[in-house]
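Single chain ahead, written as structure tokens, the form predicted on its own.
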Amino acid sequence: MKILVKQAKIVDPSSPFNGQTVPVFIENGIIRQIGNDAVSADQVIDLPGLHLSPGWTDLFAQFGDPGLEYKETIESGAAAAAAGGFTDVVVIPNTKPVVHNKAAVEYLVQKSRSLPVNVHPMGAVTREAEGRELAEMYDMRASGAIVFGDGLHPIQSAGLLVKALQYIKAFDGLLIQVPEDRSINPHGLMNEGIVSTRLGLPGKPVLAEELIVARDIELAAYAGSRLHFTGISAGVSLELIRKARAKGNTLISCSVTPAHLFFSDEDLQEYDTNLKVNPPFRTPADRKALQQAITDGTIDTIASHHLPHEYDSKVVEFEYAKSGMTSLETVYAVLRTALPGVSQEKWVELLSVNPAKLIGLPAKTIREGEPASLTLFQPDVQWTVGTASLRSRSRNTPFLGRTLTGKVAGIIHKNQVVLNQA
């Protein structure tokens, strides 16, 4: 298959064409020519204001297979990822059964092999992701588990976590943790503060996140192993990470969700269950701290925290609604809308360069002779999020009906082209 991207601005710090607007010709999944549009092609992509970057990588998404296919299948999840500009997605192990052994990892690897998006399993650290005894991480690693973590269930035991960190150090593994001490008000429904008091909802204090971040920084340093915090929601957590790095701790990395850069607890006034997430949205001051951490380099990557739910899990009283939102399709648009002053180079660093490096994927670059793993996006196009623009099986997003700036045109990956409708 021969594909010609007629004109696109290259956003790739490792490419000699970075910053240039040029045609890109792809043949049989390989970038053959850059700068020459006098070629015959089976498909021509010609869109206004088009930008081209190495394919994006998401570190934290839930695809329901196996066992929760009514929320999301591997196929629908991959379609949502492609629509959002992602060529690689790490899927969390919280399925039925839990991905905690080599058979479960191999199942995901084989089932996703032909899809246009690479689906990378996250192996559970503990059996059944229950936080009691370690799973067989070495076997899972050999079968294709790219990182480890208990996904939606933060590891509560310090002793167990340090053993896991020591174990994965043998193969330079990465452990991903959502920082939350679940012994502190486990029934909280939103951020503890003035708004939760006014709404009459039990709150989750920032302290629950702060304690785990502080503890796990020390444990990672003790074990000499790599640890990634995902879903950072509070300014105090960022300060702890900054202080650790200032002391020379390079083992710690962190990510934030686009939604936490966009919303605060004040947006929950209408009890919209699509805004019920974990970690919860914190105060406007916390949101500002997260936004600042994007520009100052404290935050290493963006993670979608794509958690699709069927209708009945969200259209209930706030207390009974499941936490999470479907988000892969809207990641870039939410980032671009929340922080319009951030450069495209920074977004590509956070969405492509850094996450791929963290999990050990081969470096992607836009050069002649390299495999075409590309994300196509239009930073200045405005669009309204509708059900027709969602490829996920679920619709639990607070962005339905909102007009956002920044549109993903699609991906070119594994010799396949997936384009969104105009």
Given for the second form:
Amino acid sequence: MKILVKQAKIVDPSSPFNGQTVPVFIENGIIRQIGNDAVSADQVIDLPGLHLSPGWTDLFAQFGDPGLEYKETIESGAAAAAAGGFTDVVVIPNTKPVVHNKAAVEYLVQKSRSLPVNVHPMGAVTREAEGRELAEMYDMRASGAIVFGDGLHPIQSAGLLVKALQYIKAFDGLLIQVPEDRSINPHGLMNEGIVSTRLGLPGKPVLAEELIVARDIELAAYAGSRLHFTGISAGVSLELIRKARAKGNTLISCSVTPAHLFFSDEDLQEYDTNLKVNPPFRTPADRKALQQAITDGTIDTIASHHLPHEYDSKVVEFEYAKSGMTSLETVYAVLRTALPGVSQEKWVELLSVNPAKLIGLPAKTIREGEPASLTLFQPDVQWTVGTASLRSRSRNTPFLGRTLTGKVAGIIHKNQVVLNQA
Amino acid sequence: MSLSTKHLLGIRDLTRDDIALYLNTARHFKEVLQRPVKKVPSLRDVTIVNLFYENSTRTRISFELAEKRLSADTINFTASGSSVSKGETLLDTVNNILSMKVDMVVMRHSASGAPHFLAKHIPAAIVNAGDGINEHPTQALLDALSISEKMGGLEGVKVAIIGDILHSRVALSNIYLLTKMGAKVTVCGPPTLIPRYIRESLGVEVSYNLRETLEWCDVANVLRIQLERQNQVLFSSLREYNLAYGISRRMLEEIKKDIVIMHPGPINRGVELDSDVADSGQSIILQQVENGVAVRMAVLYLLSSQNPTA
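Since the one above is the form predicted on its own, can you give the form predicted in complex with its partner chain too?
Complete assembly follows, chain above in first position.
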């Protein structure tokens, strides 16, 4: 198949064409020519203000196969990822059964083989992701699990976590942890603070995150093994990470979700169940600290925390609603809208370069002769999030009906083109 | 005069005028209740469902009586032995009831924000009869009516709220109401039972010392220790709670000041209040209960005239 991207601004620090607006010609999944549009193609992509970057990678998404297909199948999840500009997605092990052995990893790898998006299984660190006994991580690694973590159930025992970190060091593994101490206000439903007190909702203090960040930094340093905190929600966590780095700790990395850059606890006044997430939205001051950490480099990557839920799970009392939102399709638009001043180069670093490096994917670059793994996006196009356009099986997003700036046009990957409607 | 809200979800949403209107209307109904014929036809042909997802004796009876005095038709629903045990959602249950032409919903629920959730999805007027650890607005109104009868108003009155503030919807509604109406509020209890951000969120003082608090206040509103909410270690034993925060006759005599004692009920005698305090002349606990009916009549009456469909 021959594809011509008629005009696109290249956003790729590793490409000699970085910053240039050029035509890109792709043949059978390989970038053949850059700078020449006098070619015959089967498909011509010509969109206003189009930008092109190496394909994006998400480090934390939930698809429901096996067991929770009513929330998301691998196909619908991959379609949502492609619509959001992601060529690579790490899926968390919290399915039924849990992805904690070779068979479960191989199932995901096999089932996603022909999809336009690479689905990378995150192997559970412990059996059943229950935080008690180590799972067979060598075996899972050999079958295609590229990172490890218990997903929605952060590992609570320090003793177990340090062993897990040592264990995966043998293959330079990365452990991904949501920083949350579950013994502190386990029934908390939102950030503990002024707003939770006024709303009469049980609070979950920043302390629960801070303690795990502080503790796990030390555990990673002791084990000499790489640890990634995902979904950082509070300014104090960023301070701890900065301090660790200042002391020479290069093992720690962290990500933030787009929604945490957009919302704060003040948005929960109406008990909107679509804003129930974990870690919870913190104060406006925390949101500001997260936004600053995007520009100052403290935050390494964006993580979607794509958690699709069936309709009924959100049309209930706040306390009974499930946590999380479907998010892959709105990642870029939410980032652009929350932080319009941040450069496209920075977003590409956070969405493509850094996450791929963290999980050891081969470097992607926009050069002639390289495989085409590309994300197409239009930074200045406005669009309104509507149910009709969403590819995810679930609709649990607070952005429905909102007009956002920054639109993903689609991806070109594995010799397939997936385009959103203009 | 009319209310600024369509429902009574919480005191948080009310203006001073709303509160004054509720209280004045309640005074009027209280006078009605002294008459030989206590029943008025105000809500004739209005149907009200009392939806109790949590146990309640006094609040449910009080609402029911208020509804009957106003000539409303009432139906009662309690969670046990109902469709809830068959897994029906709140919204389904309420929509089913409303399709039988019910006009107003009085609801108690264990989840904070449950009536707010309902208000977004159904057309009927909703009265919050207590939601989780959030609000219990009719209790705050009846407490305010009781305080103002005793103290001649609310402005400048020093009210101490004592006990489990963290899990108490009575505390939160009382704080909203009293601070809006110009009273001064101090909350007092063990630090594990006081929300950490209460000072900056709600504009109240915090004390961990019962004796000092009693010496300061004009009115002590003593809360029930919510044994059923203690899913965490928040104090060591009821005995120790009583030693540190239980109010005894002797302590009241020592402070040499005739403070008013209130309690929303039901009392744990010998825990937060000793019997000789609860039953003393300083206690207005039974007047609170009496005022409850008048306040709930006022709430139902005002909201039904606010919602012409009702």
